[in-house]
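Next up is one chain by itself, shown in structure tokens, the form predicted on its own.
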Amino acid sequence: MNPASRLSLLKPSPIRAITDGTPPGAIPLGLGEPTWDLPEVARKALLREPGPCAYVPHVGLLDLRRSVAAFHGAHVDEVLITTGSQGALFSLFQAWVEPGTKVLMPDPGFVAYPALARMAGAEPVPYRLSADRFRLDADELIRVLDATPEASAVILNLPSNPTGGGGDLAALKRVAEACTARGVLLISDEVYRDLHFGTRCPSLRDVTDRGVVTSSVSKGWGAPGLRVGWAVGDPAWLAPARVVHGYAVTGTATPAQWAALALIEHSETILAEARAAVGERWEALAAALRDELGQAVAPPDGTFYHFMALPASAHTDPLAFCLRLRDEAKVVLIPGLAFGEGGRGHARLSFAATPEQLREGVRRLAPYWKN
């Protein structure tokens, strides 16, 4: 027997590639993976007192709904619980994607939006983004999206995995108006928005209630592995998504859901913490950095993504050098080139590691941008 077709247009997960053959003892600096506790309220809301652990709606628990609603300033029909982020996008992208037509995304970026996008019968057009800090270029994108009249979709991420880049108002009202101008859906996935050091990134939903947010409790929450997620919108962009994602899962887990509920419902002190512990990571990063290589870093806009630059002879093969990081140098990072090629040239640390293994990380990495 053979696999469906449509599976040969799919990889393996450049990412898993080079986690999956870790060694022991290794510094894990590859998966974006929270090193902080799960929030109590959150391991409380998992141990509810004895009664049914029954089916929910399709679109999610009416309580986790608008609190979700609320915590993004929307009605609670605007709100789908979804199995994580990815849930979302793997909806919409099954619902409003034709096949034959293209889905722009930017280049360096997550690498499941190629992945989605094939499933989907349609074929990836990377954007670019600036040239100083990997943020959102209306320009350049507005240029892509005017050369792709076969567009059916749009997808931002801000700020973005891998680059830490974000993007200022002014551009995601200019990429909003050409999307509505055009009738692509625009989705921004705004996964690590909260995040931020400083200035948080504005939403899509500051400029325009047309496009879709899509979000979760995995990273700003801390809570990946509760795969609990969401899609805020126009009920009418989010209806035909539903259909997909219920017969795709039925629904996302009951007791998640519990969860997540009690996660949004203390937004405000676990958020402020999360941040606190980013914080106090990049901190640990920046200086290991300086005292091991003498580079004077700045934190990206958010995220807990350092988009370090590959020392110039690793440009040719990134893979190979990042293998022999994971190998010799026992320290995983992820190469660039596996989020595009506007990548190549640098690969994502990822400093949601502790703070001792950030120091112990930079210390075995440094011989090799030295030499």
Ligand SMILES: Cc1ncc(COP(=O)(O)O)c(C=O)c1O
Given for the second form:
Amino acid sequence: MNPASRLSLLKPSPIRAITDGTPPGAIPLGLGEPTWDLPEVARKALLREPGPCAYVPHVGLLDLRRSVAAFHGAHVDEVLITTGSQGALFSLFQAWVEPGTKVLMPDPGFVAYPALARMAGAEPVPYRLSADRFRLDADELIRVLDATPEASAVILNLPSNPTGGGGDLAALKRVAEACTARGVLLISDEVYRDLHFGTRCPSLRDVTDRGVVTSSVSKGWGAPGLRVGWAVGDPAWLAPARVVHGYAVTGTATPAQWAALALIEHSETILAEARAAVGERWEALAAALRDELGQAVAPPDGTFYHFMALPASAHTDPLAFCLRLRDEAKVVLIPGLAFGEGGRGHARLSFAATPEQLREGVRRLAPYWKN
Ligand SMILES: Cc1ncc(COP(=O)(O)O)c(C=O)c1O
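Same protein, different form: I have the form predicted on its own, so give me the form predicted in complex with this ligand.
Following is the full complex, with the preceding chain placed first.
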């Protein structure tokens, strides 16, 4: 049996190469998800009053769309509810990325972006982030855009998975203007925006009402398993994406939308608690890195990722180095190379783990950095 030929375009996830085969007792610092409990309001909402568990309109539950719209300062017609922000990205790519065109994406960047572009028949084109802290570098992105006349879409991710780097308002504005001038769809993946350390990254909506913002309850609201996300933008961008999403999955699970509504209605407390949880974990990690490795590290602009510089000797084969960490030190880190060539010298350490796991994890890693 041979799967459809389009599958040959998809490479196996490099993250799986590390996480599959994790030995017992290993500390999972490769996780890309919150480890704290689902907020109580969402748990209760999942078991709402007795009655049918019916389909809701393909575009999403009206009350949920209203609250997402209010959260983003948008009109309800500018909101499409999707199955995670991944559902939004998939649908937007299928709807707007013409086969044979190119999609610009950050390098290092979220592993799904190249696969989403390829599934739409397009070619991923990487743009580098700033050399210092992996932030959005507008000059570099616009340089790549100018060199890519076949570009149909550009994707931004502030703050970034895997680097935690953000970007400033002026850079965002320049990129938005460049995309508008060239008629290229700009998608801003803002799924980590509310997990910050004092200063929230700007949103695309702060600089333009063109382009589309994607986000979800998976990170800030601590509910990745609900699979509720959204796209916010001009209804003309959303309508074709809604058709794709409708045929792919009909709609997002109705109880999950009830729970997402409860989460967003309680955003102020829930997001503040999530930031406190992430802040406490960051403090534990920073202290462990200082005590065990003598490293002084600044917090990322957002996310729960520390993009940790690898020892120079690991740069030729970062995967082999991270496999050794996994199998000998029993700590799982994701090699930065999994996110693109720009990540070769780093590994992604997720500090969504508990403070105890972080302390013990760094203690186990230390000999590999010292020797
Ligand atoms: C940058 C980024 N975007 C999008 C997603 C997709 O998340 P979800 O579909 O749960 O919203 C992830 C998940 O890890 C991510 O890291």
